[in-house]
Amino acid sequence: MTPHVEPDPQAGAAVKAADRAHVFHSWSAQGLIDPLAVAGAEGSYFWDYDGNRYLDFTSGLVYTNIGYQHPKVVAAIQEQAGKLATFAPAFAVDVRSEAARLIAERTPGDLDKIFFTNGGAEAVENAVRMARLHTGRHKVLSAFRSYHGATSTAINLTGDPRRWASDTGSAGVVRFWAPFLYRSPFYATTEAEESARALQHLEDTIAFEGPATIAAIILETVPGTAGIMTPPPGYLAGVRAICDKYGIVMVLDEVMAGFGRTGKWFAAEHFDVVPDLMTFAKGVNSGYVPLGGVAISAEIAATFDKRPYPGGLTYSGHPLACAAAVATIQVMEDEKVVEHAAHLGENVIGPALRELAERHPSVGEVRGLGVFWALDLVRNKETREPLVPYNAAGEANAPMAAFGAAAKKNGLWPFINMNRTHVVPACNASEAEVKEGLAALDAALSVADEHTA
């Protein structure tokens, strides 16, 4: 593949030039960022004014699951735009309810309601006002290592540093920890133990802050950007378990984790767990149109079946956004992209990561499942000393900062977070664009193995 435009790097400079005199980037320091412009994308790669390609192991943010341009969900927005380019939420339009239902039909148990966002943030949002009014109480547990979206509750429940600047401690969030084996706060040695002393823990924390004042557990099925951590076995069946006792909501993030990035619709398929509220984005339609929503439980949508629910959004359900999720849908069955990225995981990926683990010092542990994976990069492999530190900037994420450089230098675009490099490729890539990113990786992880110890 090659790119659609011939270089041009004086397009380039007036598109970078016009970014730096207006364009205000999220998460940056506006003076120190060098964002590239991109001159076009198409699968799982996109290329710069200057005819450089680059294969994309981040999936945009982890949402382009069927790739760049898809031509059939490009083709259902030009359609759409034609027919009824917008419409008011209050009204039933065809498109919007296709939509929801092709959603409902796929989440797991009785989430067959669907409230329609503009994205993952605003749906933790809704989620949590649904599950405070449902239950009359006010506290909602979060975990550390988590990232539940930057609008003011959502930041507030969100448990990396993103939070810090915003902590203004939104009233009720209460932080607990979740399992985490390989950097286990639970001094525990096996999986079994993790569980078991993080369910423990979890029912702890309930009890002093007193069960009858929480209204929710809010955790992402399958963490994401804090680290793609899958949860040990028993865990969300445990959790599922402690809410049902205390009359707790429990809510599912799969803003990240779902519409095939683990390998099932939803990652909640693989443990055998229905929550009563399920918040989605991203893959919903390859992020093409801007989307997001909860699936809700039939006890929780009929707490609004006379009373009023006093929340909604100017573009709920916007039918290009939905004509974009019912063709992605469609494509994602048509192609068998769920199934296509659980061969991913289990037969390309998996055993890939797991043999560059034992020739690379760099690589304390490999996690993931279907195209959603993690490799830990560490300074000693004894240890488990993060390859920098935690929260690192500047000077002291330097190794980082090396790596992903040679990972470009090689044509991959990858995905780095702290001491983290997550392999997310589209759901949908095909094993040579994903034996070819692995083997770039290898290359950039020779970096890496440099500032070992």
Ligand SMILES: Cc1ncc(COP(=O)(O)O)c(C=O)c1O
Given for the second form:
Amino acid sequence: MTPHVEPDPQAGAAVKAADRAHVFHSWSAQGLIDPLAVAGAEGSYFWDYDGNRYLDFTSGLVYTNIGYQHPKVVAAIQEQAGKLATFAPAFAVDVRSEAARLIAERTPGDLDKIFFTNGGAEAVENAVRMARLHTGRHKVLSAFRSYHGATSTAINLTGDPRRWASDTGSAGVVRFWAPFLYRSPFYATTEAEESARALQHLEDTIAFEGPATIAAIILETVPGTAGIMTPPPGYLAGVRAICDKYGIVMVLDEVMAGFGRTGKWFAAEHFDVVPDLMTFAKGVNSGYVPLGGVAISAEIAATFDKRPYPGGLTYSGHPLACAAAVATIQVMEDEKVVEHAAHLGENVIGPALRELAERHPSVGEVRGLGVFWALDLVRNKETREPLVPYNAAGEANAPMAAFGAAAKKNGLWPFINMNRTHVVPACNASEAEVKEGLAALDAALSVADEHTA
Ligand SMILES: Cc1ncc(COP(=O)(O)O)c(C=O)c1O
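Form predicted alone done, so how does the form predicted in complex with this ligand look?
And the full complex, kicking off with our chain again.
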């Protein structure tokens, strides 16, 4: 595929100049960034104004699960805009009802009521609010090595350095260690040990915090940004049992892992676990129009049958976003996108990454499933010392910066977080596209290898 527009560096320079003058970017020191001016995107690719094309191994921020500009979703948004571009949330609107029905039909167990938000953080905020009101308790337990969003409660729940600047220390959040065998907080050497010790640690934490003070435990089903740590067998079922024992609401955050990313509609299906609340966003409509939500169990929904739910959003269930969700889900069914994601993981990405790990001294571990993979880059495979220190910046982060630059030079846009690169292409990327990206990754890893010792 080639860019649909001729290179136009002058137009690119104008886009860049206006951006630098007026756009205030997320998570950035404004004076130190140099955002690429993007001229267009289609499928798994995007391109700039200078004629450079990139294969997107990031799916944006892991959300364009059906790639860019899917014609059926674009058409559905256009059609909805012509029919009813917006309508307030208190009314029943056909496309909103249909989106809720299609989502509820795919969520596990009895998660049959959908509260719509504009994105993932708001979904987490509302899930926590529901859990607190349902239980009459305040504390929420969340994991280190997690990301739950950037609004007040969500960022306080987050277990990574992005929390530090906004940490109120008083949001009723208690953090614990979730399992991660490669860098085990529990000195475990097998998955069974890691699972059992992580569960014991969680139960001990609950005992010392006071079970009657804890409203919810929130976990990403498969933690995403923090490193794609697929939980060991038995862990999530164990968390479910602990929640049941103490009357704690189990919240699974599937904002990143949901909607096909792991090769199932929802990652919870891999573990046969049904949470009480499940948050989603991103892949629900591939982010074509902002949308997120909370899928709610019958029991928690019943809490708000006679008692008003004290939360809402002007754009809850926005018709354009819902039309995009209905069309996206239909496309995913018709084009067997979820099955394709599972196939890519099992037969293409997984085997290829394991082969890369054998050849490259910088690849300490490969882990993942579906189109949701992480390469843990190390200075030394024996010691597992990360290629760059935790939360490194500037010179200390130079090896990862060099790796990223090499990938981009080879036409691959890589996902990089700390000492990891994630392989998270669109769920409907073709085998040929994925192989092209893996070849570019292979070359870029040779640059990372130069920093091993
Ligand atoms: C697991 C998880 N939860 C919540 C969020 C926050 O979503 P949003 O950025 O749409 O608010 C993210 C975003 O990456 C996420 O990965």
